[in-house]
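First comes one chain, alone, set out as structure tokens in the form predicted on its own.
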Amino acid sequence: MRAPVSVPPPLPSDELDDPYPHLGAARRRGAVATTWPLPVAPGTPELGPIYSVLAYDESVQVLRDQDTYSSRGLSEAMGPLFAGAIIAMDEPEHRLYRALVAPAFRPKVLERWRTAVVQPAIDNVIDTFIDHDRVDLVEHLTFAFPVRVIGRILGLPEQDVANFQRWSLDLINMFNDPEPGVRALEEFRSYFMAFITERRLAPRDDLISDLIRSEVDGHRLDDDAIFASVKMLLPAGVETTYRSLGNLLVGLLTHTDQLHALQHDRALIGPAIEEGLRWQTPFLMVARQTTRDTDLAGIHIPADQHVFIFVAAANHDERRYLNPEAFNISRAPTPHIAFGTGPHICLGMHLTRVESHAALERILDRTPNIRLDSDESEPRIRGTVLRSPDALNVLLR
């Protein structure tokens, strides 16, 4: 398999701070773009064409057709973090493993987590800065909160949460800084394999124990499969919430009329979360590889080709959304694909929504005067594939 390109096509590197105008222009030229990336180093062979799906209907078509567009290449392209994960499986393996993992995220369990874990966690995080006049919400809230939630859901002892947070940060940054990421993965695996062994001997009321107990048609998860599921909680349970919550807060704090509307009508919290996910999708794109020759939107795509599905571009498709570049929490409800769709739709999406709802509600309750800090730079949402603000400085008084 060819090495992944460093900049997702069809984006030039100088468009990565705000890719939406460039993606929009490309989408209006056609639902599928074909690009030829430059060699990864001087003297190396040119890579073959790369196909980018930019429109909503075509993105849904690809994501729902795993017979033609395979996910297996993700484990090779994305490295050890995705090895053994259901996100990189095809059928029938994917169906079995998803069926074994999915019960741990059923509505009854999510409701238990909401009251016992999520709500206390957001208050504990806000407690750390509520007495300050100003704070960077990225540093003190948007990352710390979901890490604390996942640590509690996994059943980690309180004294181990700090290590879990460090491992999470290094693993999430693995593609930008491989050495600490690889080291963190080794420590992470060593810790959790011992933790899984402990839970097999003495199960408790936590996610690891739920995964150990899960059974479908006589199949159970072995230790490696449970660890692979725990690894995927970082992108699915930590990173999605961390980035989407940060993006939503940027939207609200830079559109103060909508923040004020939300303060007066909490029924808008749900729509605001969905609009934040659509407006600034935390994952710019996902990758697939064709298993056979196919045609999409009039473009012929041979077998064994990279296909990038730009879900962020699809969520701004003018054919589906009125004035799609605008942030509008009162927008008519129209489903988006920030969490994907089809067989690989994100297992952690309901947890992200529960976390985001609890966080937004308590921020509104406990920081009624919250506003951007005019002495600091205005927040900017950045990232080549994973997108969120790198800082979000606010005043609380």
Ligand code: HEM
The other form holds:
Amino acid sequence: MRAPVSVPPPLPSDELDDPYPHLGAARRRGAVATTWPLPVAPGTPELGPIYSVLAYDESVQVLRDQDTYSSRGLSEAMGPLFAGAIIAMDEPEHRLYRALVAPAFRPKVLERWRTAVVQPAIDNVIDTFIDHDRVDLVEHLTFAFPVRVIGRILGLPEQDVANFQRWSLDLINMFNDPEPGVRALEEFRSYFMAFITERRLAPRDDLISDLIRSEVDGHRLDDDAIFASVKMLLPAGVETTYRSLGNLLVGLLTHTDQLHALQHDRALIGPAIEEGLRWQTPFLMVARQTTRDTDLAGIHIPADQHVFIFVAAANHDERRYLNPEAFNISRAPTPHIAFGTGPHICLGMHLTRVESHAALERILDRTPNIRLDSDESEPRIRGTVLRSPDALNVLLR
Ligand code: HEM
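Target state, the form predicted together with this ligand; input state, the form predicted on its own:
So here's everything in the complex, that chain up top.
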């Protein structure tokens, strides 16, 4: 059996606001490092061999080669939230389960969600603060919005949404504070198992009913597999979107010329979303383990080794992006890998794009005078592994 993937204890965010200079320096030394490329907390025991992929081409190569780089260690590393989820499967199991889950995210379904769920949800969220002079967008918008979208997509009754938000917070925070997370997972599971049974008897127009109906070559998802997909939507679908939306808003509010350009030309919304994801990728890296000896960028990697693909570093690779540290929504379109690539490429990426598009459009429409609140401290994008602003205080009038 392989050793679990272990991430070194991250340096507290206060001491490492910005990992990009460290990642850039490491990448300039080589596409692959044999150490952890970020500073670690004092007293951290010897980490053992760790392979960190820092350049774009090599990251793509690893993510597209599942025969050599396995995802299985993820459920051990990430704990119960990822157990049984497709993100921690290899082929051929992954192909089957992804095919069963993917129809719930197809373009036709997404179109339905855009109008029935996402657009009303962003307006409801903005309604909660639109009459105020000032607001913290992290507290009142970027977190509140994706959790509401996922709750509605799952088809939860309105009266259960508050519980769902509470479970989401505890589950997302599970890695820092395991006890409430484990409790939330138990409550969430018993709630959802009953909910799945209900939907089996009376299917509706929601994601759970889509997952129940899904069939590939005579295979269907049983209740455990449906729950495994649903519980992953919280870390995968809520946390990443709320962080990426916060990062994009920081980019725009601290580069007001670009915000004004967007106000005058809504065609820039799409490029702005992609630039936000590239500039401040919401989570720094994904993990794999080697299934056999291999070589990457001239570095020998034995079997059973932890390999960390720093998608954030790949998205700042100067061989690919001009002036990569700059936030520039008008840069020449060059795809990034914030959503990964290869067989595990993010299943929710189009939903995130729809959410971000709706959010930006409605913010531009409904808060034309939005600007940073100079009485509050400047927003800072923080975090070593997961990154976003803690607060984003703005004036609305
Ligand atoms: C900004 C937002 C998001 C980012 C940056 C992001 C990033 C990623 C990345 C990098 C992966 C690949 C992981 C790997 O290769 O090991 C991934 C996979 C996945 N994401 Fe996302 N994600 C986002 C939003 C979402 C949303 C909104 C959903 C669902 C509602 C979602 C569902 C998934 C699922 C199910 C997988 C696993 C796919 C598979 O293993 O085949 N993600 N995401």
